[in-house]
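First comes one chain, alone, set out as structure tokens in the form predicted on its own.
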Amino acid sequence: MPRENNSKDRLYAEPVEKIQDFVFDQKVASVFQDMIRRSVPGYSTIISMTGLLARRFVQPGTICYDLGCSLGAGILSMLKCIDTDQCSIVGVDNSPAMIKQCRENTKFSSERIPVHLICADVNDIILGNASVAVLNFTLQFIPLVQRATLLKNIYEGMVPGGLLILSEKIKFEDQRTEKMHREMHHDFKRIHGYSDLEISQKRAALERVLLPETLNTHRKRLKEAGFSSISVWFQCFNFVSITALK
């Protein structure tokens, strides 16, 4: 996990008269690890086992790439995992903030290991020789025209073998399922401090940038991504982790 910070986040704790849409910017990276904890039921588990999945999948002379990498905590967890040191991480974050606090929080992790971090935007980027991919909550913020060929071109650029894991938040089909889900996420929010306030500026905030489709969708892309072997392997509430391998 990224280093400590104690920063709490209160971005949502007063009213706001005109709510923006949602930015990584140096006020949500320095709050980050506090909003993530708080926001996203299971991320601790999911971050726990991007590692040990990493360590399966990964390949000798390979790379592994965190596509959305935020504050490196997904690169961390992969760093403890892997034991081959015959690979190399690539993370790539469109956010200057969130890179140049991941780079603080890698650049002591490793030896054995070398990390590139990368600030771009995922679409830019051309993977290749990759063992695993991992886009934990960032194919949500992508457009979604260009979901489709973002996962085209990580498959174009993996091993064979190779694992994508996918995190997502997810809605569903069935309207009273997606009002439980939805209403469960909330309160998992308010048992972890949030105000009723913070919790409908934050979704304001997000409903245009952060776009989530069902497991349906997911599943029917990755399929014509050219994946196999689909599986979800974590769930909690509207909350996915998915595996897919070439």
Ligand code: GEK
The other form holds:
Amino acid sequence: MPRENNSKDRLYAEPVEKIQDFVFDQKVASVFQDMIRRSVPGYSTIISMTGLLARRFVQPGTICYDLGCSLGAGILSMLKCIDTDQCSIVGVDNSPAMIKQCRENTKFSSERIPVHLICADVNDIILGNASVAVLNFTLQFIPLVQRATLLKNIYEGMVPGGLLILSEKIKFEDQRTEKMHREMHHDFKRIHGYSDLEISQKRAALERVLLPETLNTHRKRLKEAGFSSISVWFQCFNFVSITALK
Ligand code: GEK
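Switch from the form predicted on its own, shown above, to the form predicted together with the ligand and output its structure.
Full assembly next; the chain just shown is listed first.
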């Protein structure tokens, strides 16, 4: 990715009097690549496997969607791995700053597979003819009441045999397990250079914005939306990635 995407995330390094809710604005977009790699255990693995999974499940004449595509990491991985030309990729994100940089990042990446980027709320998109749908760390930012409808719409827009990849930060019913994974996540951030102040200020900024749910809640909702063969293919502490099939 271009150099401007590689700036170091120091957004919460200085003490802030009143922490505002986290938003995906220009400031976040410009440090996002560094931020997500140092904040989400397993992010690189999930991104590279997104491409590999898409390679297996893409069907000729269909569309692969990356919903909440940010800077295009999932799109680039799919472009790298998919071996048919008979498909296209649609990336959706409601942050104009993210879509702008995503457009830059993907513009020279493929002459074989067309990429269409849409700046919109994923809840307003009508999916169709999808063989692959990716929700990598996006559902967690969608208001709880909208999540079931979104998954139903995705299911409806998929072709039989289509694959959904759903990656999320999760919470645990058992309090000791919750504490262990939360602390291990903070250790992960510490070892990647975040200070205790950065960790606690970012946590406060995300409190009302990133709403994790349990694995059981995700499984149940996916089933109710119509998906089957629901499987956790990756977990590192409180971060999971799930595959589900139509
Ligand atoms: C990656 N998948 O690099 N509609 C559209 N986009 C949204 C919405 C919405 N309602 N809400 C949030 N977003 C990416 C990482 S980041 C995850 C995804 C994170 C977008 C938001 O603008 C942001 O770009 C993305 O979802 C979430 O693999 O920051 O932890």
